[in-house]
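Shown next as structure tokens: one chain only, the form predicted alone.
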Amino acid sequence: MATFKDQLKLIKSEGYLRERDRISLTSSSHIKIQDRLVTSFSSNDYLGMSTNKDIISALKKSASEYGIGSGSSPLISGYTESHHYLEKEICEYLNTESCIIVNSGYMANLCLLSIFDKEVNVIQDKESHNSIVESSKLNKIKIHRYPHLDDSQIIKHISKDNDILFSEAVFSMTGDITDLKNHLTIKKKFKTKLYIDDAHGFAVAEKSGDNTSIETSCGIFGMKPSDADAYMGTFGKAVGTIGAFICGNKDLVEMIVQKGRPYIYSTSLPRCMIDATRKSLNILAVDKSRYIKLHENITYFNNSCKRKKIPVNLNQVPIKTVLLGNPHLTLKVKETFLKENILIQAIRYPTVPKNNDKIRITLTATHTKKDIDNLLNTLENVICEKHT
């Protein structure tokens, strides 16, 4: 058996060694790394809410009154009035029947597939987030994976008995958008369940006739979160705090309370963080200035890429990627950007399939046009060098 040292040596030689950038955060768009200030295009804090003074004040006030830890799991003594009210408020924001708060988006997806007594068939995109993949490896789960965005293949995997179509609304590593309307059509026609992971669409998705006060990817297609059997969103991205939630009918939520092992056996999120999340959502429901600024930045980026013929996805989402296909080149490109005081992320296998290595860029409401111009100038030079 190869030692860990041998395994690590092999991982490094293949270009897949993961390293952590040690940073000092100042905002969602500017951080200190290696003792210098750089413009960051690697944060999922899309609306800059993590440094909002009103939210920080709410957290401090709650921490002063209730402490900084919850002390136990939600079924012992970790389920506070704040947790209860946050669940009720999300139902009101999204017009859903019931809601449950969990510690992370990863945990939410694990919970959703840990509640079944008999075997279920889970149908998912091959490029689904790892949390969806891993949640589908639980006991009594059969996984069927179809080629990325190829909905024509979904029907081949439907068994007409306990089928769940588990869809990532916005793909975290590509910025691609799932055709949720088509998935809803499949759900209705074949009587499957539809679970939607909207981690990267909740509170930032492009509005299109959505009648909720917080934006969702469902709204892009004229749908509602309640059209799905389960709708999941996170707080660690656009909301700027930490944690996640699952919306569905009362029976689904009650089953998670009864049988969702990651929920039952994990210490609850602290009440002060829940109160900060409540404050953030309250702001986002009524003040759309950050949302508008983010979409102005996305549109500016997209139009500039069209003009410069830079090959990126042009969806109206904050995630932008450039496919490079080689892990060593991807790391080299990241270093090239860092020399220009710009931080982007090098995404490699196993986060993405082999030969799909790419750089990942995330736009936020706190970026300026000058920030974006500097990014695009470097990106344009990288693309030119790649093709010479």
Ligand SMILES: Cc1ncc(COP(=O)(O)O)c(C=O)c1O
Given for the second form:
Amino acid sequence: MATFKDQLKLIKSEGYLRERDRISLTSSSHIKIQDRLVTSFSSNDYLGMSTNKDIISALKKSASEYGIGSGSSPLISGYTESHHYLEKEICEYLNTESCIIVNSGYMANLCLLSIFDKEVNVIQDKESHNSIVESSKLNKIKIHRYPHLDDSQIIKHISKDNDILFSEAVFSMTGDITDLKNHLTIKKKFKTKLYIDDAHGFAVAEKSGDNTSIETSCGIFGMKPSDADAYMGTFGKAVGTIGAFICGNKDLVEMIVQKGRPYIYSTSLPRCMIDATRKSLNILAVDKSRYIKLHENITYFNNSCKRKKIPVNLNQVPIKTVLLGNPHLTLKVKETFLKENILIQAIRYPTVPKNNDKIRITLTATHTKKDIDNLLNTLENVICEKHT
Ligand SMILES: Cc1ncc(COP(=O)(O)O)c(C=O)c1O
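The form predicted together with the named molecule, contrasted with the form predicted alone above:
Complete assembly follows, chain above in first position.
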């Protein structure tokens, strides 16, 4: 086996070396990288909640009353009254029967599939998030993957009742949207289970017929989270804190308590963080100003891209990507943006398939029109250069 040094050398020469930008934060969109102020289009803190003063006060108050650590896993003594009330409140916001709080979205997906000890088929899009892929390798699960967004291929993989269709509502690396209505039709027709990962849609998705007080991707299709057998959302993105939740019926939640190993065997989120999340959701359910601003920014960006013929997806989502198809070029483009004091992300293999290297831009409610104009100018120059 090649030494680590040799492996790292190879990764670097292929353009796939991952490096961490050391960041100090002033807001979700304006940050410092090594003492340099830059505009960030790299955060999933879509509504700017991570720096909200009321949420920080709620966290401080709770920390001074209850401390900053939970001390143990939820089945020992890490499940507090606040965890219980957050679960109840989420059920009320989303009209679901039951809910369970988990430490992260990654763990939520692992929990969802760790509760099966008999053979089960899981069907998923080939570009699903790594947490969906890895959760499908647990126990005796058989994983079936269909080409990106090609729903016509799903039926081919269904072999028995209770196969699980595990759908990422908004794709984290493309901003593509899954046709959840079609997935619900498949669920009903073929008696599959439908699990929805709404990490990038919860509290963000465009509102339509949904009557929940916090937005979900189900609402785009006139559906409800309870139409799915499991609906998962995260707190580390639009909610601005950390953690995740799973909604479903009482039996599903009870099974996670009994058999969800990532839930049972990990120290639970501290109460102060749960209280911060409760405060954030409480704000998001009634004050739609940030949500409206985010959607104004998305519309402004989309209309400008249409006018300037910049090739990005025009979905009403904050995730925008430009395909470059080469890791070295993608890193170079990231550097070009940095010279203009703009941080965007270079997304390369293995996060995306080989030759699908791309830049990823995330819009937030805290960006100004001027921020977006500066971004668009640089983007236009980069696209021009790519074609000359
Ligand atoms: C689609 C999707 N699911 C799950 C996760 C994991 O969520 P968390 O960051 O809370 O672990 C992410 C995070 O990027 C994601 O994009």
